[in-house]
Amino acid sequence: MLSNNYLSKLDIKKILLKNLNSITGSQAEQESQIMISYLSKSENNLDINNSEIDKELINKILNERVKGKPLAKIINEKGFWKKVFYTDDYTLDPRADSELLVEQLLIDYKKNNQKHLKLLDLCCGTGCLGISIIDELDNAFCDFIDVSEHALTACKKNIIKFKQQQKTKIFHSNLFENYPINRLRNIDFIVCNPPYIPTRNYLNLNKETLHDPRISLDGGKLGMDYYVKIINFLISLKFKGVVYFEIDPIITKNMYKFLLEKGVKIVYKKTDYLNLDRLIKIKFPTI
């Protein structure tokens, strides 16, 4: 750990880059990098004065750290898209593997002329999806639901790190329950990345993931538990709009059949960096 005595950020650098190579291996570099930004509250650690290095507060983080904890749940805070957001205890951390659906969206309706695009996100967490998606849509307004109102103040909290509290509006709801039918009736497009682990894979994921909110992961018997309640409802609704499903190859076999059987259609699939199916867009049937 760190001591009290005069080191350099190099010094420093090695001494966290030690301790962290045993647990995160590969992540070590980047998650030295962004401990000595926050810690000097710099976005640029190549301008950071070794005595703007808060020495007690890194060696709290690095402790806990090498338990276990992961950094973004001890920093409560993670970079996503272009963002850096707030995140904690009650909500999924944002992941890299997410941006896909904003990329793809932002590719899908960037090129639309229409004025006014309105967008839900759906088991929204931190807000992290829709909000980098408005960020960068003028014209788009967007929605938050979640069923947990902790996750719901980390939302808040980001909308309001980036100003955005104009273009959004939050609901406390299980799904659709408490969402205006009418509101939904009139939504352009549904972004979601619902609980998608099965029930017995939950139950061995790593130490680490486990810090995120059950709720957040666990998606049933088969990981289809929010897929089949969203898709069935949004049938019944008879909804004109598309949806943007985060999806895991765990689940895809099924998630398949059921679009199969109830006639959604597919409009594409995508992959992520890992050549990993992680986005499915879906259109409803019109009759």
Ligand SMILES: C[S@@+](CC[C@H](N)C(=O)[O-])C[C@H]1O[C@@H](n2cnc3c(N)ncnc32)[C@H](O)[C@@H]1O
The other form holds:
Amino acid sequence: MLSNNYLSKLDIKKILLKNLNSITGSQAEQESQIMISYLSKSENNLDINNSEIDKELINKILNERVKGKPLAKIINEKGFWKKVFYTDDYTLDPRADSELLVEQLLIDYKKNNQKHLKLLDLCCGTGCLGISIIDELDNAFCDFIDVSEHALTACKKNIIKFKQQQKTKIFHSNLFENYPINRLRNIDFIVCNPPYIPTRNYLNLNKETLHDPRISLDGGKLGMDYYVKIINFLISLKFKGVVYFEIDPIITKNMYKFLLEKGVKIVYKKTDYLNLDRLIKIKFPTI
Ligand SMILES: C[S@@+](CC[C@H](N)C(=O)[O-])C[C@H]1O[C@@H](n2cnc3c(N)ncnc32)[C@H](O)[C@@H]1O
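Let me have the form predicted together with this ligand next, following on from the form predicted alone.
Now the full complex is given, and it begins with the chain already shown.
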């Protein structure tokens, strides 16, 4: 670990890499950069003046990381899309996979940038999806729903951090339970990354993933519980907007079968950077 106060930035990096290699493998380089940036409170670690780095704190972080706690859960932040979001023990750390939802939505709506768009980020966690989207669409407004009050506290922190108070509203609700129905009827699109890990798989997840709250991951017996509830509700409402769901190869077979049975139209599906099923955009029957 780090003991000498006169170590250069390069020395610090070497020590970090040596310690991180055994636990994070190919991620070691990236994590060491994030740590150095975090500790020097700089967005760009190339500009760091070595004297700015707090060696005591870096030792503390490294100790926790070596014990297997994810870096985002130690430093309470995680980069997503174009921003660094606050995250904590009560939220799912934003994942790079989910950036596909932001990217695709922006492709669909950036050309309509003048139109007032009403978005709902359902199962919002940190709010990383909704915040990233409205940040790039001048006239878009976003409601956020989560059942976890703690997650909503984190979401609020991010809304304030990125100065989006004027374009956002938070609802504490079990799915649509406490969300005004007339408000829902006026939503143009819902973006949703629900818990979707089948319970059996949840119990076998790796130790690092288990630092995320179970309520953000466990999607019931087949991983379909949330999709089924959400889709059935929107069908009964004859919802006119579209839904962008994050999905996973683990549930796609059951998902497509369910959508077919319900007469729900798949507008398109997309795969992520690993070529895995990751996104579906759907529309509901209106008659
Ligand atoms: C997979 S996480 C997604 C978080 C965030 N949207 C993201 O993409 O990083 C799922 C979220 O759903 C929330 N959640 C679980 N059950 C819920 C329910 N019944 N109603 C609303 N939100 C729920 C969890 O608290 C968690 O924040």
